[in-house]
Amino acid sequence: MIPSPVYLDAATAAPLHPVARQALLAALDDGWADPDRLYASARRARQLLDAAREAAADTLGVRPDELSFTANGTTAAHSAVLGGLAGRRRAGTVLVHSAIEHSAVLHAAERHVAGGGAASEVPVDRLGRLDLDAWSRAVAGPGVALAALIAASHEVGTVQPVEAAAAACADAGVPLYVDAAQTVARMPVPAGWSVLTASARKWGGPPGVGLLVVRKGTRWESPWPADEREAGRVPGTVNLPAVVAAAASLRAAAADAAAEAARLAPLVDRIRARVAAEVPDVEVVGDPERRLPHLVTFSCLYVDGEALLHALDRRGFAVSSGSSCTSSTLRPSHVLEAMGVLSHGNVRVSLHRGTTEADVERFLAELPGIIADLRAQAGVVGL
């Protein structure tokens, strides 16, 4: 009998939202044409278009001529990171970034520093805290162009500094860019950034959505070839019907996002503490106070992370281990190398709206006999 699926890798993608799904297929409808011609159809997808961007700007509280949709979040991250460096070129050249930014910065990071740019990599504690008084220091160098701060670590669920670190950056006249993709709609947006990503999937949306808000009065030059789309900021036509989707379920997620942060809390809390006490050689990972309220990140001695990823998969579970955007590199996470901690067995779970207490309490009893399977069939025993 093959178990019941329990999905547990919100923080990858959640699983669609109702008013997703239900504004998909409306605007498949009526949002099919190109906004920017003049007809009747192309002015009701321009509606649909504009109504979307204002929906979303007012759920993250910033002006709708301040934010553009872009293809996905990566392609977010890169236009922020590029597109800041590019605009602040007469500045500087160095991009100061947190040693825990999500691998999309750091190849964005890699590109600069390959065209004749530096970067400068800010430490984090066990915790995968950020140091601030490094990345003071970082950001008052000189010729510094740009500041990446993600805004919660999307391995380990560390929330970040956000707010001391802009006020840091405001000191030395350097903008800061947020990676906000685990956060937005699921805690409050924090201030004094200049530039912030977001991406659909992470909140319930469909796949393919991303948000870039450049603040007024920020130095931000698009690092594409010219387009007149989306103000510029981002080529191409945007895929409307997925558009009107994420702007939706942006808000409803929103409007959830304190009952659903006060409902998982206590699942993560249990997650935490049962496995902590339940399974030999474990370290749980991640700030245990200053954390997002549905991911919870724990490592485990003598343990294949892809055999155990394999083996909780053949029990009905899903979730990710590693590093979440290079595990197919088979390389240790770099997070949890930055936070200096263990990385063997690594089992990053993050819950969503859909997760029940009974899905927890289901994984929290089977876990400690799959990892016990798995050491013996290593030679691993008497643990």
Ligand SMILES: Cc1ncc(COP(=O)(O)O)c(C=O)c1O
Second form
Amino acid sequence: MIPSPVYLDAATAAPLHPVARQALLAALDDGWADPDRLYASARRARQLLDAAREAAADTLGVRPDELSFTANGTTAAHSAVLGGLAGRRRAGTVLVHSAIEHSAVLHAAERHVAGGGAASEVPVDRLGRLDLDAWSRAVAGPGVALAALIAASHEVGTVQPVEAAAAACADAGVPLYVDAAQTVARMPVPAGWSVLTASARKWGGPPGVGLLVVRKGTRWESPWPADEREAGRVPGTVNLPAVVAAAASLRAAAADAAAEAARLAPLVDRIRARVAAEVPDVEVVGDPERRLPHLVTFSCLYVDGEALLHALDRRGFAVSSGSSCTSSTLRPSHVLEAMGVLSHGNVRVSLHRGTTEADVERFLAELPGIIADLRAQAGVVGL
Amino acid sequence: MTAPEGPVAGEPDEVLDCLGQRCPLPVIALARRLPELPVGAVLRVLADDPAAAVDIPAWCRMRGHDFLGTTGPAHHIRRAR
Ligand SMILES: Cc1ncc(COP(=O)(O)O)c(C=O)c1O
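Counterpart to the form predicted on its own, namely the form predicted together with the ligand:
What follows is the entire complex, opening with the chain shown before.
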């Protein structure tokens, strides 16, 4: 019998929110024309785009002219980093970032360094919490153009002290970029940042829409060839139907965020406690308290991460992993590495509005046996 | 968090060659061999899988053994109990 699927990888992409689906279907009929043209169908498209921008800005508590839609969260992050550095070129060339940024931020940092810039990485502790003293020293150093901090770790769920980090940046006169992909529409937007990005597929919007917010007065310069769309921040045509769906679902998800967090956080607590109690030799990672309401990560000693993902998939469970054997580069997750926690046998479980208590119970009921079988096959029982 | 780097004074009591093996195999080999050595013995594990540099210190912490440091692909562990 094929088990019914249980999707537990919302931190990669949440299933489409019903509001997103409805808005997407309506906008496919209404939103295909170019919003910059001057005929009736274009004006209709322009209205849809303006309304989407206003709704998204209102949800995040920013001004509509501060918010641009991008092709995904990755390009939003690239734009935030490279544009923030370009705009502050006269102040210096140093990018300060945490050791646990998303690869999109790290790849933009690599590009910056390859072009002659510098990057200064700030460590985290074993729970994945930013070292605030090291951060404060780093942002106060000479020639710092921009600081980048992820709002909450997409791999281990630890929520970062964004407001304290922002205060250190403000003291040093350095703008702060916050990658809020995992917190937008789940937790309140923190204060004190100059640039913020997000990704619609994380909150149940369609894949392929990102948000780039640049606060008024921030020195930010587009790193892309000139283009007049999206206030000159993002080149090219936006995918308007997807943008409309992203904005509508952002509003809906944010309105439900507190209730969803109150429902999911105890399920995450239950996973943390039961996995630690019922699976031998497991390390549950990330901050047990200051963490995302929907995400939990653990590593199982002596278990091959890829084999574990496949075994879970055969039982119908979709999860992701930071283990090296599951990555195309065959390197362990830089986040687990920066925390100094076990990287093999790693599983990240992330819940969404469709996740039920029964789904979690089934996962918890089957997991110990799956891991015991894998350990028995590998001959590592009792080590 | 960064693992201690640098050479370890003196020669190890034994060398375990796990070059070319992918994680978790070097950690499994370590877990099999270390308890067979006397308390206080130092084992050098040669492992070039990038995950080993993360997972060997993590294993030592979970099992209460002393992780002495890493030089290139050589990881040094002392049996502590
Ligand atoms: C923290 C974080 N930043 C950026 C991204 C990139 O977003 P996207 O997948 O839309 O490119 C993701 C998701 O992969 C993420 O989790």
